[in-house]
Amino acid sequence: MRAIRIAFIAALLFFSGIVESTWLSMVALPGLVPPLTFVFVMSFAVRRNPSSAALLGFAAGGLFDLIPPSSTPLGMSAFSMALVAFSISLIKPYLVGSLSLPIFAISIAAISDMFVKIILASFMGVTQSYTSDFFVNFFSLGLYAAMLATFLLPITIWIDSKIVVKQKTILFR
């Protein structure tokens, strides 16, 4: 069962990041591509514990860093979406039960991953100019972010409690 389930979500996030970098990547308004992988990634993360959703992180990123239009060095997505996603699973006790603070929590993190994401271009002294246009794309990532995860934040709830296996309680033996 657990080799369905891993396999299950390594489809459903390599699946969205082909319709990011392919179809979401003519949509982007003010510079930026809507972060689709990023939002099912940290939506399942609201509901893991850290370790796996630093490996779920560090696998989407890996993914994300090895399609096509990838312009940014081997490993650095992977990394700032797997330390992203780690934070995010730690303050999971703080979002259960609110409707609006998952959502929010995931439009912060996307934030987060851009800023890890300049910091990390810097230090590997990536020529690429990651601070153009930095207010726009602060806060169109930003409502990207909260608007995906508006819609994608339920079916992942929904898809999350499908493939989770349910332990049986077992009152007398």
Second form
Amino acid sequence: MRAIRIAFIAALLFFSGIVESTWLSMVALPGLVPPLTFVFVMSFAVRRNPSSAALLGFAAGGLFDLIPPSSTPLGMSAFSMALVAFSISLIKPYLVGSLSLPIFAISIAAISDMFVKIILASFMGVTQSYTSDFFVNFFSLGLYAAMLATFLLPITIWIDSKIVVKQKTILFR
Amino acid sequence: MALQRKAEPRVRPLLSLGFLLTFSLALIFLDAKANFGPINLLRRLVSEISIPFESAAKQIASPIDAFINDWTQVGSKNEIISDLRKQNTKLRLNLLTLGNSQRELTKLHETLQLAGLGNYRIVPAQVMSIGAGEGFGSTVLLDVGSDDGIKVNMSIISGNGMIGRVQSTTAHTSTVVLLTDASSNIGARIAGSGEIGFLSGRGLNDSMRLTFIDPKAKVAVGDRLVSYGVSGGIFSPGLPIGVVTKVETLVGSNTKVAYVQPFTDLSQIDLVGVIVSKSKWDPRDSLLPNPTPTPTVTVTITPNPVAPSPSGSAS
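Switching from the form predicted alone: structure of the form predicted in complex with the partner chain?
Complete assembly follows, chain above in first position.
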């Protein structure tokens, strides 16, 4: 069952990556694409322990680095998403019972993710594409992430609950 | 031992995170700096898998993409359309004005040519309005008046000849009675024969009637008319008027009349000249336009060099 759950989440992230690079790239208003995959990962991460969240972030980030037309080196998004997913998972106890706080946390996480990427890129000597329109990009990214999280958080909670229920059912049998 | 057990749950996630981050950094180094072969292979594999899905997704999204593009550019497109419409209207107006200007220039040139031939001094005038269209009346209002030296009974000409006379003036306008007006009655002379009569109008749509003083006057269809002025009078002599289209003798009154078609289409006048100073000499018939030559067709029969065979078939 664990394998099925992993496969399901992997497929979900893969298709969200496809949707992000094809459909959502059409509505890149200030030059930024709404971070669908990232928000999916963070929505799962707020309900998991830090190790699982980090692993999920690493896998999703790796996938994101590989899906064309990505131009980032493999490991860059994996690094930042693993770190951010781990961090958001750490503050999970403070988010329980609130509707707005997880959304706000995901929005901050998106900005942090970009910030981490900028630092990594600066180490690699690539800063131009990340630092142009610095504040506008941060604001847009945070806004996009918050808007997406409003819809995706309930969906991920529902998916998670379904997987867990099925697992229990199988276990009880 | 107890301390180690308590610390273990906190350390394990950090260890796993540390491992993942280190692994990520290693991947970055391998991919970006060392151009590691297996990573390229992995990237190609993911591309092979994802590209069909991306193509399908793009095909589904293309109408929506087109709609979004149209929607986001609708403002600029509307602006372009609006600008082009304005330019189009402006160009049309320019074209119309240019056409009108050229037509007016031609008419003015013809009028000036006629005035020059007769040695007249004219004041160019524009027809402001055409009045009394119904019934037999036909008058026009010109944009020149007594301030421009216009006086009553002065002759009005266009490029083809006389069209009327001034009936009344104000400071800046003049009312002109056209030759076709029912109240118009002027002296006219047949070019060549010199037969004189009174030319009266019968409305814009009917030809004018020339009543000869001499009942035995010699006149024929096609004869041309010029104005008849008295020396020293205000009315200009020798101005072309029109051509005779029909001649008849009124039964019982022993009066000969001719019907005359004016040279100028009086329903389409806009730029005219008012003769303010006539020539000291009578131009007689010199101002008449040259008659249009009638084409003569000469048929020459050429004998056929090949005589048809009696059987009717060529061998």
